[in-house]
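We begin with a single chain expressed as structure tokens, specifically the form predicted on its own.
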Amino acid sequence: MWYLFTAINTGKLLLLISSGFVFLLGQGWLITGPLLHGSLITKRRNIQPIQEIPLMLTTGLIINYGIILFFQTLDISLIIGSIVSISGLFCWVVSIFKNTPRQFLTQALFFRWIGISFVCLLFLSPILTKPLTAWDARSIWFFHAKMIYYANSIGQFAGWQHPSVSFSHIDYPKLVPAIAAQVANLVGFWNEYIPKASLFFMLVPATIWLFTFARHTFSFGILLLLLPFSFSQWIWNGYLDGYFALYFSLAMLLFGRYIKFSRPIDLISGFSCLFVLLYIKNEGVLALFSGLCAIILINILFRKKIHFSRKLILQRGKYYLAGLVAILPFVLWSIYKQNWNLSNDLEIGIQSWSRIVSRLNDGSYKLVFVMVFKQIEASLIMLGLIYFTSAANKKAFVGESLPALVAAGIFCLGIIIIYLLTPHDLVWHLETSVDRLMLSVNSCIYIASFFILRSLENDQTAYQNLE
């Protein structure tokens, strides 16, 4: 009988994580709804589902996460969590019935789904098999979550402030570790597997954004290879960085193709990723800086094509109201952390300074520059045998992939900076966190990369809009 059991256990899981996809489903139409159609139920523009359906996810994580800030109980936050995405899918539902998709699935559409479909269960059985061993992830990410789940609260009861976690990083981002806790909420109990679904969620989303860009090429076969097999470890062990990586990098391949075809949801897309940085990790201040950096560059490099992005300064105030939601939960967070005296363990402030002229003057910088070069070198010389070769071939400057250099340039001159003023022994903070932190930057240039080896591939098809 035990094949029966494990077979109803299987059943009851997939049934929870299909619900909760439907949960972050409906949370996001009430954002992207009227960002994408201008309306929740009476309009609807020809956008196919698969470039819809990750926007909403991701924003459903991020409206999600604000509701558990703001309520802080796990129990009250679902119920008002229901109630919201409820409305939203009740929208959604209405909006499709009154507006029926042209050409809702075309051959093309359906391999693409396929495709996602393969990516995501290759991942799901080492996310939901494998238990939680490594440190960051059992003593930071899902202790987080075990705190909040044994509270049943994100708020002071979780106990943040008690001295025997202070190692933890108790100040950094919740996101996962809250869906993690809602996610053993619901089962009832805890342990180092199920809780793990919460990667699964972040995912999702990621993977379907990556098949946008789908097409008979090698260039999407290197780009799938690279993004995220090459970190494969990354996304099922606990550790956030694979996810941080997976989102920044995909935030700057939307760009890319904004600067190609100035689609509004591109650009809306690109925003949705680097916002979600900010809940996944503390560094995602500084990525979100750097995608801001790389959006302000195009815009003075290519004004014929960023149109809207000054509609969406000067004109559209449902664009103010989504990026105050976006935002929100940052700001609700970085309160908490003031009010509970939750302090970073990089100590920042007016004493960084003579840290920083300390290894600049005893040569330490040289191991920071090292050790960051070592972990980027083969995917800079793989840039260069791309680049190389197209101008060989005579090709210009392929500028969807300005985007990924300049934020990669950006986010690694942070990351540098951010260890020449660490508090700690750099060589163990170099050895314990550059190769997971290089792994951004690594990502951002296998875009660049793509782009550029699209070009050379001189398909016409490559760039075509979804049918």
Second form
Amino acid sequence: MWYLFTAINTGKLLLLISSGFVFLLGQGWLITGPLLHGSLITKRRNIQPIQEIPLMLTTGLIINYGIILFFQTLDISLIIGSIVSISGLFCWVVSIFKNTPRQFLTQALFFRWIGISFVCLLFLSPILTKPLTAWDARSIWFFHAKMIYYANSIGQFAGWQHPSVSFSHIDYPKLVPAIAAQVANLVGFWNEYIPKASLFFMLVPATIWLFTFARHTFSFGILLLLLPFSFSQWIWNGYLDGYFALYFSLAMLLFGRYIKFSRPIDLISGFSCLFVLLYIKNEGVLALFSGLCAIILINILFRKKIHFSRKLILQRGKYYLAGLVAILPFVLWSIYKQNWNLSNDLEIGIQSWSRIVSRLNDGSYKLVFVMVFKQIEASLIMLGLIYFTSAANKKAFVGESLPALVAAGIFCLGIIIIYLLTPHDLVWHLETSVDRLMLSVNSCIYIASFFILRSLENDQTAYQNLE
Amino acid sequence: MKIKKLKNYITNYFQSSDNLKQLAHFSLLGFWGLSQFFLGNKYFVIFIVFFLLTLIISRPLPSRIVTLLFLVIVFFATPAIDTLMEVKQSDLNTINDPGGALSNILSPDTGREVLPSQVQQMLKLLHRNNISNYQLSNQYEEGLGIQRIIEGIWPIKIEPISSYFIISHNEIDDFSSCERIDETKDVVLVYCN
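Right, and the form predicted in complex with its partner chain of this protein, after the form predicted on its own?
Once more the chain from above appears, this time first in line as the rest of the complex follows.
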């Protein structure tokens, strides 16, 4: 009897998770298909599924969030989302049958999928079997999910304006809370475990992207240890800082590869990671800005290679459309926030200047610098040593590492400014958040180190041509 | 003769831009080590000195040394190994008792035991008496614990117009005019007109 019960529950969980991924894949193809192939039913480029699928999943996450925000009611958005997803799936299946990729599952790709499954399954247990105990997870992210679930709506009825929830940073983006509420809505109840499946939906596309860099090299092993594993409990405790850092660093990884090979899928995937950041945390705006600055710098330094992307941006309407779809949930949530008077606790505005000036005058900026530096010290040591090794071995500067370094620098500077303008007690604000916020800076520095290490390995076949 | 040779070597060394670059890098590395010493990071200083010596003795640096350097940093300066241990423990627990884990995941209202005991009691009182809104006494309204109460009890909401008050046993005298509805070990539910 016990075995039967366990088998049924395993089946239920597998069904829930796999249907979630199918749901996202279908929605994602409606944007990814035209973006990559110029068609929904014909694959014009031979792009490996290992690169296409994470892009579809991430795009699906954004489209699904957009649908929830637009229709507001969970039930209705689930029905509309399912219709959209089924039509997308139909087109995807047709495109697969019309044009089966030449290298659908080579031995190398097979081992990559095994690796992806292994890493994802390793994290599945801590994500789903550890209940929500962390402070922000309970007070912010999964509380918002609970509010959406019980109101069956992300709209005003959820209770965003209720005076008792003002502590909960109600203005924060709702991508993960919305998915968590959807999951709870699907199973029909709330508990402290199952809504965390939303974190798994965020982890899988990131892990697949990570494995597109897989090689039998030491550098990839280090990358794997550094990216998901050095984030520790931030992957499963319900805070979103780990996922924020993961997607930010992935964007820089993909931009780095774009510099080397100029493949549009890397640029598009990098941007999709940056857009997802907008919907994970408010810091996503700063991350997007940092990422764009990095891209502009690459544009200046690697003019010839970026020529393709300029043509891509100026001449093709489909990129405008995809950009619009990617930014629409941000616009919608901003409008709602304005209409419902949901303000941010940082009170950013003209009054911020006086706080910055006062902190510069009273010397508390030193505390900010010291605390920030302490967090990034180890990764800087890693970068420094690998840079000196590269210099001693007379290697040229590794251009792929540039986006990560530029974005890390700008993001770090932005965070320092945020600490300088915070209306909260500075020591409290630093002590409760600096370690989490610096995860993103650290992971970008790791990415830069990874690229330099990879060039030191002198592995000319370091990147397998996946296209 | 030897002095002349040494002089020639030094002159040639500084005439090569590559060597100058190397020298600049070594100086920078030494300066970095020194700054780490003044910052009090003795562990990093040892590491940098070891690295500097290795770099001077052996150029180009063998990939094994680079590998070792990276491994040392990853093992000692990141929580990667602790994470692996924690993930392993969690996975083993699930493998040992899959039924329990799945039952927690797929049953309603599980995991409430993570809430503070008083919040669990409040939840019990409100559910047992079918109360749809409540107010908290001063004792519970203060401090960060109120966040756990509000989110733990949601969708039952705090309303300033509610006649139901959640109080502690030592506040009974302050609510003497109210009707006592129900109680648990630490918490009392009263109705105030």
